[in-house]
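Just the one chain here, laid out as C-alpha cells, in the form predicted on its own.
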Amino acid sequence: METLGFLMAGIGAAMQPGILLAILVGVVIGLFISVLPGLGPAAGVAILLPVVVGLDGTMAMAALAGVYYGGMYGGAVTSILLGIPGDAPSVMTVLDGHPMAQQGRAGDALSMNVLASFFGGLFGLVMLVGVAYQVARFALAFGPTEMTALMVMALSLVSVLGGKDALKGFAALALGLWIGMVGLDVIGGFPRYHYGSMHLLSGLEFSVIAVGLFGLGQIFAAITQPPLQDSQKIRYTFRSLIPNPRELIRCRWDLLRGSVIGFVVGILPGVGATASTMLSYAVAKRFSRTPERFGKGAIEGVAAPEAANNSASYAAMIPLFTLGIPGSATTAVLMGGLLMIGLQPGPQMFQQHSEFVWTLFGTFYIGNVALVFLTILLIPVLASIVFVSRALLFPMIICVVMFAVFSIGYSVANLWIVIVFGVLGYVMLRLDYPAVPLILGVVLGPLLERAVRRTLIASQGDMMVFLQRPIALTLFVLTALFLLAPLAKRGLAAFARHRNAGS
C-alpha cells in the first residue's frame, strides 16, 4: 500500500502542464525516430540528451524517457507496412506483420500493435513499480566491495551477451573503460591521458560521445545503404487501426507470455528488447495449435514480441535505478541524463531523491496511456516519413546534431570529438563490434575505479576482502560462471564431436 501511495502521489505530480508537455514532445520524437531506418531508441535519446538538460530535472528525464519508449511502439509501423523494421527489436513483428498487411490486413496488424504494446507496457510498469523499491531497499546493503563485484558482473554480462563475438566485446568494452579515464584521477586528481589538451583534462563529456556513437555513427551507417524501394501500396483505413477486443482476447496468452518473457528477459543486463521478442515469438509458436501459421499472416506473431519488447524496456529501467547499473544502451544514455542534471541511480535514489523517481514512475504511466491515442492518430504520418528523402532528412538531422552539441559549453572541440566519435561507431558498426560494452564502459568504468579504490583504501591494499564479504563472494562466482559456461559448452560440443569422429 505504501508503494501504491508513493505511486498516486507521483503521477499526480507528473500532471503538471510542463512536465505533460516534455511527456507529449518525448512521445512524438519517439515515435517518428523509430520508423527511420538505421536509428532507433538510443539514437533518438542520445540525440535529444543535450538539447533538453538545461531543462528542469523531472521534465528533462520525462522527454528523454518519452523518447524510449515512445520509440518501442512505433518501430512495428514500418515492420508492418513496409517489411523494413525501424530498430532491432522490431525485426520479429517483420515475419507475420508484414504479411497480414499483404493480405490487406494491414489495419488488424498495427491495431494489435497498438493493442501488445499497450498490455506490454503496463505489465512492465506494474512490475517495475512493484520491484524497484524492494529491490532498492536491498541495496542499500551494497558497500563499494558489493559494488565493485557487481559492476564487474554486469559489464562481463554485457560483453559476453551484447554481441556474437565475446572477444569483440571484451574489446569494446576495454576502449570505454580507456575513454572513462581520460581526465583527472576520480581519488588523487592528477591528470591522465589528456595529451596536452586543456579540454580533456575535465574528461569527454558523455553526451556528445553517445551522440556521436548512437546519432552519426547510425546515420552515417544508414547513408551508405541503398535506399529505400516503393513498396507495393498498403491499404488501410482509419477506422480499422482502432484496436478489436475480439483480438485481444484472442490472442491473451500470447500477450501474457511476451510480457513476462520481456520483462524477465529485459531486467538482464545487455540481453535487451531483441533478444525477449526472439524468445517471446518462438514460445508463442511452440503454443499454437496451429503453428504452421507463423511467418504466413499469424496475428499472435506481431501480439507476442510487440508485447515483450515494450515489457523488456521498463524492466530495464529497474537495474538502472535501483543498482545504478544501465542494462541496455538506451539506460546508458539515460544514466547519462540522470549524471548530468546532477543525480546518482543507485539504491540511495530511492532516499534521497524519492519525488523525483516516482513523479518520473508517474510519468511513465501517463506516456503509456498517451501512445495508445498518438499511435493511432500519427500512424499515417509515421507509415510516410520513410519515403522522404535522405538527401533532405539526414542533413537536417546532422544539422540539429551539431548544434545541440555545440550548445555543450558552446566547445568546437566537441564537435572534433561527436565528429571522432560517429566514425567511431560507424566502423564498430561495419567491423560487427557491439556498441553496448563501450558505452557502458565509459559509464561505469569511472565508477568501477572508485569503488574498487576506496575498497583497498578501506582494506588497507588487501585484496582478500573481495573474498571476504557474502555478497561480493557471490556475485564473483556468477560472473566466473558467466564466463566459463560458453567455453565449457564449446569444450563439451567439441568433445562430443571427437567422439563421435573416433567411433
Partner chain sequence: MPVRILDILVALCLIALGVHIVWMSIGYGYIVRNVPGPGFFPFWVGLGIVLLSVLNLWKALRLERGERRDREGWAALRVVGIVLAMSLAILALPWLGMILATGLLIPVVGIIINGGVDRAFALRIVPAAVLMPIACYYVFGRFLNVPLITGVFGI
Second form
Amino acid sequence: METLGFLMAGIGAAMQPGILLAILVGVVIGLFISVLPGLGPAAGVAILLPVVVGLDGTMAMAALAGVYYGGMYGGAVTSILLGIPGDAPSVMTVLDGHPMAQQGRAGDALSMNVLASFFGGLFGLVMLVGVAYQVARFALAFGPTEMTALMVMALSLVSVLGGKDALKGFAALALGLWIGMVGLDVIGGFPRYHYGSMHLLSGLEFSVIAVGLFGLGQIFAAITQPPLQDSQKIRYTFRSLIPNPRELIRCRWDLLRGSVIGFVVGILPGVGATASTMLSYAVAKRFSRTPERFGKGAIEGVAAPEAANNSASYAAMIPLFTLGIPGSATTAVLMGGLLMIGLQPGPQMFQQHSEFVWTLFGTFYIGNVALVFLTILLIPVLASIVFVSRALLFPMIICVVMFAVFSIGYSVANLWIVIVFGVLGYVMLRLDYPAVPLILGVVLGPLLERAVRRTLIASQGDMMVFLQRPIALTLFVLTALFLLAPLAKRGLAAFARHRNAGS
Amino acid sequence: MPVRILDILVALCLIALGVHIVWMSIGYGYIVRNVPGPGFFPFWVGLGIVLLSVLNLWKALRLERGERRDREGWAALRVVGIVLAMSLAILALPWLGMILATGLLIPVVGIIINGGVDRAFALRIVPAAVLMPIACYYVFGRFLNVPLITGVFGI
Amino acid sequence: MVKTPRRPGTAIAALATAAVFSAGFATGAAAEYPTRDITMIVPFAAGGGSDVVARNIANVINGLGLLPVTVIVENRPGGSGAIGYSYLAQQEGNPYYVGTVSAGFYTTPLTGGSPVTYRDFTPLAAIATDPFVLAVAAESDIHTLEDLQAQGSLVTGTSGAVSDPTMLAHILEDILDISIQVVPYDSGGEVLSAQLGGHTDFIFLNPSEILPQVEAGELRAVVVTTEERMSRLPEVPTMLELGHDVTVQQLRGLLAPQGVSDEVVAFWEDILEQVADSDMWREQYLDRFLTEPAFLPSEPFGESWIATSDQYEALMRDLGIID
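Pass me the form predicted in complex with its partner chain as well; I've looked at the form predicted on its own already.
What follows is the whole complex; the chain from before opens it.
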C-alpha cells in the first residue's frame, strides 16, 4: 500500500505541463518511428537524445522512455495493414493481423492491438512498481545454463509454429539459425560467413530480414495473384474501429499469458521483447482449442504478442532501475540518458532519487493512457490506406522501404539484403516453406549458441552442469513434456478408440 | 516456372548451401580448448540443412509431374521486373541520389503491377512519384537526420 | 593519471591563425580555421560509450564557445565501427571532420573487418582515461589478489571476446599462475548481471559500471589498474603497488583523417586541453561517468595507438582468432 501512495504521488508530480508535453513528444515520436518499416526505438532515441540533454531530468527521461514504450504500440499498425513489420517486436503480429486486414477486419485487429498493448503495458507497469525488487533478483539467477534451457524450450515451440510441411519447417529453421551466425562470433571473436564484407561482419540486421521476408515477400506474392474483384475488396465500417469489449473478454487468457511471458522474458538480460512475442504467440496457439485458425486471421494471434511486447518493454526497465544494469540495447541507451542528465543508475537509485523514479513511473502510466487515445485517433487515418489500389500503394511502400531500410545503419548493403530476403520470402511462400521458423532461428539461435558455449566455457566442457541446476532442469523437463504431450494425447486417443472398438 | 521444378531447384540450392556451411565451419574450429568453438554450431546446422533438403528433394522428385498446378504462370515475371527495377535504382543511387532514384522507381513499379498505363493511372502515379520521395526526404533526411545518398545533381 | 607538461596556449593560437589549408577546404586563403561547422563522427549508435564521450566533448566546446563554429555529432554505426571509420578515412585532409577512438578502432581492422586501420588517421589528443576495477561479490571470500591466487581456477565474464578485460584476465593467469575461464558476454550490462547472479567469480569493468555496485554493497573492489589509487576507491590498491607491472586504461580521445596539417592538430590539442581543464567537463563527464582525467597530446596519444593495437594483436593471436 505504501507503494501505491508513492505511485499516486508520482502520477501527481508528473501532471505538470512541461512533463506532460515531454511524454506526448516522446510517445508520438515513438509511435511514428515504429510505424516506419523496420525502424524501432533506437532511431527515435537517436533524435531525442541530443535534444533532451538540455532539459530537466524528469522531462528528459519521460520523453526518452516515451519513445521506447510508444514504439511498442506503433509497430503493429503497419504489420496489420500492410504485412510489413514496423519494428522487430511486431513481426509476430503480421502473422494474424495482416490476414485479418485482408478479410476486412483491419479495424478489429487494430483495436485489439491497442487493447492488448494497453493491457500488456498496464500489467508490466503494475509489476514494475509492485514486485520489481523480487523479480530483479530472480532474473539474476538466469545464467548461461538457465538460458540454454529456456532457449531449448523456445526452439521446441517450432513444432507448433511450423506450417503444413514439417520437413520444410525444420529446413527453414536451420536456414534461420545459419543466418543468425553470420558476422562476428561474440564468444570466439571470430568472423563467420562474412565473405570479406564489413557490412556482414556485424551480422544481418533482424529488422531488415523481417521487412524483406514479410513485407516485400507479401508484395511479390500479392502481385502474382489476379487482383481482387470489387465485391471482394476490403470493406469495413468505422464502427469496427471502436474497440470491442467482447473481443477483449474472449482473448483474456491470451492477453494474460502474453503479458506474463513478456514480463518474464523481458527482465532476463539480453533476451529482448522480440523473443517474448514469439514465445507468447506459440503459447497462445498451443493453448488454443482451434490452433488451425492461427496464421489465417485469429484475433488471439494479435492479442498475445502485442500484450507481450508492451509488458516486456516495462520489464526490461526493472534491472535498470533496481540494479543499475541495462539488460537490452534500448535500456542501455536509457541508462546513457540517465547518466547524461546526471543520475547514476545503480542499486541505490530507488533510495537516493526516490522522487525522480516515482515521477518517472507516473509518466509511464500517463503515457500508456495517452497512447490508447492517440492510437485510436490515428487508426481511421492509417486504415484508410487499404482503399488505395495495389498498383499505387505498393510502389509507394517500396519507396518508403528503400528509405527506411537504408536508414537502418545508413547502408546501401541493407537495400540489397532486403531484396534478397524479399525474393526468399516470395519463393518460400510459393513453395510452402514457413517463414516463422526462419525468423525464430535468426532471433533465438544466437541466444542458444551463446548460452551453450558460455556454460561449457565456465564448466570447462562438463556437460553435467545442465542437469545440476534446478531452474535449468525444470525447464528441460517442461520442454520434454511439451514435446511429448501431443504424442501422449494421440496415444491416449488411440488407446480409447481401441478400447471403445473392443467393448 | 512450374512449382515442382522450383521446389527441386530450391532444395538443390539448399543442399549446396549446407555443404558450404559445413565446409567453412571446419575451418572455424569445431572444438577449441575442450569446448565447442566457432565452428561447432554451424557444422550441425549445415548438416541439418543438407539432410532436410535431401528429404525435401526426394519428396519433390516423387511428386507426379503436373500434380501441383501452377496458378501464377507469367505473373511471376512481375516479381522479376520489380526486383530488376529496384536493383537498377540501387545501382544508380550514387548518380541519381535517393530522391530521384525512388521517384523514378515508383512509376516503373506501378506500371509493372498495373500491367500498363492509362490516363487515370498516370494521373495518380505521377503525383505519388513526386510527393513520396520528397515526403521521405523530409522524414528520413531532415527529421531523422539520416545522411541520405545524394547524386550528381546535389539532391 | 598521465601527466604532461602544459604548453602555452597563446603560441598554439598564433600558429592556428597563421594556418593555411589546401585549396579544396579553405574558403579564402587568409580565412582562419575553422570557418564552418565541425562534424564529429561517432562510428557507433547513439547512447553508447563512444557516443557519450563525443556528445560531452561537443557540449563543452559549444557550451563554452571554444570555437567560432558549432560541433555537430553524427552517428554512423555499423560493421563494428568499420562503416564510420571508413567514412572518416575518406575525408582525407579535411580538417572539418573528427571522430572518436574506441576499442573497435583497434580490434575490427585486426579481424579483417575494416579496410582502415589506425594508420589511416591522425591522432588529435586524448582527454580522459577509463581504468579497470577488479570486483568480486560482496559475500565472496576473495579480499586480495592472494585470495584470488589461492582459488586456483576461476571464471570471469567480459564484454566481447577481444577486450581489455580479456587481456587483463590473461595477464592475471600468467602472473598469478592460475587458470581463468573467460566467458565473453554481449555487453557490460550482461557481464554485471552474470556477476551479481553468481555465475562468475570476478569481473573487470570500468569504474562507471562498478562503483555504484560497490557503494551499494553488492560488489567489492579488490584491485585497480591505474598508476595511482583512484580518488573514489582510496582503500583499493593498484596492481603496481602489489608488485605487478600492469596498468591498463582505455584512452578516450579524438582523431582526424590522415593528411590534416600540423596546425590543425595543434589547434585541436589546445581546444581539447581547454575542454579537459574546464569545470563543465569535470561536472558533466568525469564526475558522472566516473572516469579519470588525462590529457595526452597528439604524439603520445598516437604512440599509445601503436602500443594498444600491438597488445590486441598479441591477444588475438593468443586466442587463435588470427594467425
